[in-house]
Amino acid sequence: MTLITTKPRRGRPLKSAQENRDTKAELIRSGLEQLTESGFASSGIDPILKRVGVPKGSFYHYFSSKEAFGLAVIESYANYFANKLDTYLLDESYPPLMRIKNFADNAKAGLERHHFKRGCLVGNLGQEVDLLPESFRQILIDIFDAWQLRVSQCFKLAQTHGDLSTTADCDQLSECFWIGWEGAVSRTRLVQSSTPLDNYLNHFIAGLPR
């Protein structure tokens, strides 16, 4: 009987499904670091690949284009940030307005930890929206809307606690909070100091209708 053997394949062995998931996650993580520091339009693929150690040819195994990669990074960041907001804004061990302050303190600590080099990815992309693929615009709007909804619900809870006027428009206050917050984050990165964030939050909370 003739024994039939399979000739080994040349080249790198095929990656397992787990290895593919891990590499894709590493690329998204690397992209998140790059885009929060430099934005989308000015970020090339090469430094992102270099951090992970993936050749450019392999990049397109995971993402069909830079636009598809950018969308994956945005989705990852949006999920991460939504979870962070929920961690603080749904923490029933603190009154509602203190929950917002706790979120702000955590965000400030993150900026300081990265030496003010990384900002808010969604805020950064919003500032360069005219340079981005048009597919990004509505996604960024939807993310801001989701964040605003969370803070609005926190304000409504503050109303039931007697810490905010019952006549306050919580949706409008939440929109104003995020508009001011993104500006404060931008100024904090510019001056490399947390003072703009502290000033903004203190004045915003002090100015709420009671």
The other form holds:
Number of protein chains: 2
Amino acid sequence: MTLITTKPRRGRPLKSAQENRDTKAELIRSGLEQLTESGFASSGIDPILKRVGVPKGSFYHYFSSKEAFGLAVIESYANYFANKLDTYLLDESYPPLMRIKNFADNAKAGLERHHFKRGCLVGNLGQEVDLLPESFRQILIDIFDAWQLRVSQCFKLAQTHGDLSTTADCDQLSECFWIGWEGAVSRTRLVQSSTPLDNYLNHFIAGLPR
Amino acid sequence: MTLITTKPRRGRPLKSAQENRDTKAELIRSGLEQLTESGFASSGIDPILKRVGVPKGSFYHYFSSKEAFGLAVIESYANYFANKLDTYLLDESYPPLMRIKNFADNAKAGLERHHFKRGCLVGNLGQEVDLLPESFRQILIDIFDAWQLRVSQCFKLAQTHGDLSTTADCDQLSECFWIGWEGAVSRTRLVQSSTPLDNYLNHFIAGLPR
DNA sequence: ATCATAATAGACCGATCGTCTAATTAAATG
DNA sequence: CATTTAATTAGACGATCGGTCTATTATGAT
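Would you mind giving the form predicted together with another copy of the chain, to go alongside the form predicted on its own above?
The complete assembly is shown below, putting the previous chain first.
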């Protein structure tokens, strides 16, 4: 929990104080934490503001609505996550399948670090998509597609490395990877232990056609 | 959407009339629909009541709290689902692995019938478990265990049939099946098409050790 | 100085949440 | 059949929270 010490000052802030504080970015970061824990529909604006000590009035200065805010948070997360994926999946110091394992280990560490209270934002929102503004659905689908593309290309590399059957449909394999992945993250949060994630990943890798 | 025609009658009901309207059961059924669509935290009591034309006052006559109601709905669903699993997985007119496929086909038909608006109650609640009364967590875990046991035993049958490697760890395999299953249901709802579920199941069966 | 712009403070109102009390009706009792 | 008790419903109630809006204070340009 992030606590704020400085008391709110009324009116536009002094230039000096303003510079070391990017309120909009902080709101997005706080929102990211909140939404990865509680999803969108059940998340109030107030707790997001309180985490960073920003009053409610500021919120609608930076964002036109909760929906617009949600979209900003999603975009931020998608960027962050795509970069993370690239970091691991394009790391040529490991063979392709090992890169996936490395990514998984990193994600696992993240879940543990937050005591299994935070999940995958896209997975969370995907599950509650019927409660969300309709604009969210396609965006979430597109994000999954982007992730799948990356893993799919990693599989193709694995094929050239001889670690994966050349007859395998990499796109479909990648879709299955992410489908199972989200289920594993969810289960991991439920039981508050990483073993489901481990079991799932081992099973997935072991089941790949050679 | 289920609509009710009979209007609520004030006061204690006639002994005769009482029999053909089990309000409590109707509330549970309505709650089941609501919770499989929207989860627990975001589901209000009012919509559940309106679906069956029962006034709010009745609710707390039958249930001491929303939490108690939720537990009743979960229990009802767990029973329903366990029976469904038994129906398919113990059907000796099919070989074991085919029984799993039959179950999946049935579940798929259910998703389609409701236009992908309803998911798996246990999967839904599992994802939002941090928002729920703490009593829910262990119950959800236990339900998954019960489902996994059934599928695990089906795998063991498959081993004796020679359709599955005898060195396979059936319990772990079953856990992975359900992990992926929940992910597939979630994705299916997101994209509003059964293909993720199909792809996942095909991939899972194809990846089993022989 | 003045005026438009940037940013914050916090009140505000309607909606909704879960709960509770009173009213209503039948059954049970004698 | 009069009275008490049980079953059920009606709707009020307080608390919370959602998104919005107005007032306040500072900056920057002319």
